[in-house]
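Presented below, as structure tokens, is a lone chain in the form predicted alone.
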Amino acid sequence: MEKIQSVKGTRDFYPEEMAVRNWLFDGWQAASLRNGFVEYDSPIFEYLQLYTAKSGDEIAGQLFSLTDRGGRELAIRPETTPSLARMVNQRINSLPRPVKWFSISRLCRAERPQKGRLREFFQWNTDIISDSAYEYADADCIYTAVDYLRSVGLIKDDIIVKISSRAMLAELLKSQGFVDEQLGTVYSLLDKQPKIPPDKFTAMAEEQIPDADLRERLMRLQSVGSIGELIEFAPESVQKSIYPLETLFHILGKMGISDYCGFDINIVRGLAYYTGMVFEIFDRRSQLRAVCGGGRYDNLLAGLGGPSVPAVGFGMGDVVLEILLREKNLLDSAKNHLDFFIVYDDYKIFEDKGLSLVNSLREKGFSTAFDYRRTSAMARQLKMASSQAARFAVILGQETIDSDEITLKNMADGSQKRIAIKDFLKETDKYEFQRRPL
């Protein structure tokens, strides 16, 4: 029999990926419990109407979807904010306002697997339910992001926080003789834009947009690089729908992060629920994908049969972002580590000692391992600890045999010194790093 192998889009996790993953994951609920949110969770899978009701063609298209034993269509959920739009009307006259939610998720999208996407993945995703103050909680959605980003070593120099509306591109697109129609063509055209050569862009537009003066118009509008310039750009009658942007981006500047955000008319987001502020986060060089998206979404929680209630969230996936961050070499802290290796070099002698050694250290919260066979030499064993990418080897030789000492080598860089061993559980009370808990 042919050996199985993994199916395609998927990813085996061993402990060096999971290492990574599990990293991720922490630097994500911390960066979401610093910014006030909570934790919430949703099933894998959701009725299939959930997606296809609310999500848009481009979700749609995208389902691992199948039918249960009762005749229900179902589907593994592709994205999560039609389950929080879900759970939230089952509750929403109970829940306090703002809901501030987040989930970290595995989902899965039938769809090409290439760089930066595949099958299945994990996304961080946070959300903001609040009746009031729309850009003050547009601003702490994109601040939650940027958070994360500056705390795993990201700077201004890597990131790009890409801002736009939705409500107001729409308005100046009819201000330049686009209707409601063609609107839903314009803005998949423009989602794709970054994403395919120029002369295909052009042959798409040339197809989906006949009209080569209304092609023109498009091209001039891509134009705008800055809100100043928008404004010069627009007519009176759409002012109005840019104010938002402008009330967004001078919050953002006291939230001290304008460095890290820019305006792009392009920015659109390909699902049709969205219905204000986009955004999307792109490395400096704009040589992957977003690393993360989001916007708001006024309208999705009455379209699922709840109330008519604000809302503004983001998802940020692991894939773009592992790529990004190995490309920085910013995942050196997110490898395994051992704290302490037992060393001995008699275990009849020392293996009572050592394993209340074990004992005592793992008890105190620090990785703790020793050698099972119990006859390997000291070099043997100290080559294990390194294989194991321990910090320290704690040593019970010969040296300390009449003694209650041991031994204390710091794998980094060799040096070593003798302990007695009380004063050695004090004092691992002042180590730096980082204690499992218990």
The other form holds:
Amino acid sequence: MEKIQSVKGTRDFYPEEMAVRNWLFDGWQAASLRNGFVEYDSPIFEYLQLYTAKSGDEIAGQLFSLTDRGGRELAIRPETTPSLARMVNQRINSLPRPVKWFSISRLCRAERPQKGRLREFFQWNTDIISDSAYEYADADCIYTAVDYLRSVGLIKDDIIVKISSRAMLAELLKSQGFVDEQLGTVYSLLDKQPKIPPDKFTAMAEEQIPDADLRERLMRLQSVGSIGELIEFAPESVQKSIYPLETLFHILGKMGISDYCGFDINIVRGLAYYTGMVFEIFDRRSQLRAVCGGGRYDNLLAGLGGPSVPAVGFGMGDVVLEILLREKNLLDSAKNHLDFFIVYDDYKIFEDKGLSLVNSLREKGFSTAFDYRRTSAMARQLKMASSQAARFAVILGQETIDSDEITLKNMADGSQKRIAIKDFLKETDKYEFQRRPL
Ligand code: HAM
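Return the structure block for the form predicted together with histidyl-adenosine monophosphate (HAM); the form predicted alone was the one displayed.
Following is the full complex, with the preceding chain placed first.
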């Protein structure tokens, strides 16, 4: 039989890739906790209807769906927001507000695999359900995303949070002659624009907005480049809907991240449920798709049978993020490491001193390994230590045979010292690296 391949658009996580994934997840989790979010999780599949109800055609067309043996129509989760809304709806009266939840989920979308887009990926979601001070919740979400990206070394010259508001855009479009029924079409058109070639976009726009005058007005509106320009451009009827955006930018400034943020009228988001502020985070220079996207969805909980409760959140995918961090050489610390590798000359010494050291170091929480072959030359064991990225080699050579000492070799700079075993073990209390809680 021929070897069976993995499915296109999926990834195998060998230890090297798993180290990167775990490192990303650790950072996501730390940023969530730092910003006051608590973790939840949802099932990997749900009733199909949960996704066809309110998320919109684009995501509904990308579902991996199935019918179970009882004839129930199910789908693998393509996003977590509908599950979050369903879960919050179920306990809406007992959950203390604001609800600030995060999750790291494996998702599937039947997309055409391409750079930054896979059929199976991971997404970090943070969401806030809070019925007051909307702009603080909006700002807290954006801050959390930026906080994470900053923590892994991305600076303001690397990334940009592009912010707009669907509520404001709706008013603006209406002021230009669009009617309510056309808004959904315009949103999905604008969302697709950066993802398709210009001629294809023009053809699509002509088909969906046959009125040339309206198309012209849409283009003029798209060239508004800042909140200042927006205030100038917008008629009186629209001014009120700009105010929440101004407030949001003011708060982001006070939180110290305005350098990362900018207004962009062309951000509308692809999902149908967004109602107010929307944002996407991009690499400032590259052609990559958004690394993160989110916004306010005040009607989703009600749309899924719950009460009317305002909500805001975002999803950040691991695929684009990893490409971006690799491009910027920021994945250096995302590697498997070993703390200690015990190297021995004679296994008779090793069995007493060495295995006892293995036990002591592991008990202290340090990752520790040794060569199982009893007869390998020390040079070969040292090679093994470096191929496992050991920080230190603990060497039990002939020179230590009659003493209680070891030779400790720093694998990074090659320096070494002789030290008594008990002093060495005491010294390791000060080593912070890779120590897991006992
Ligand atoms: P989304 O824009 O569909 O939003 O996805 C958010 C992020 O997930 C994208 O910016 C991208 O990084 C990543 N992503 C999406 N699809 C793929 C794919 N096929 N392959 C790799 N990465 C992908 C949502 O999912 C919303 N539910 C986010 C949200 C949470 N809004 C409010 N709360």
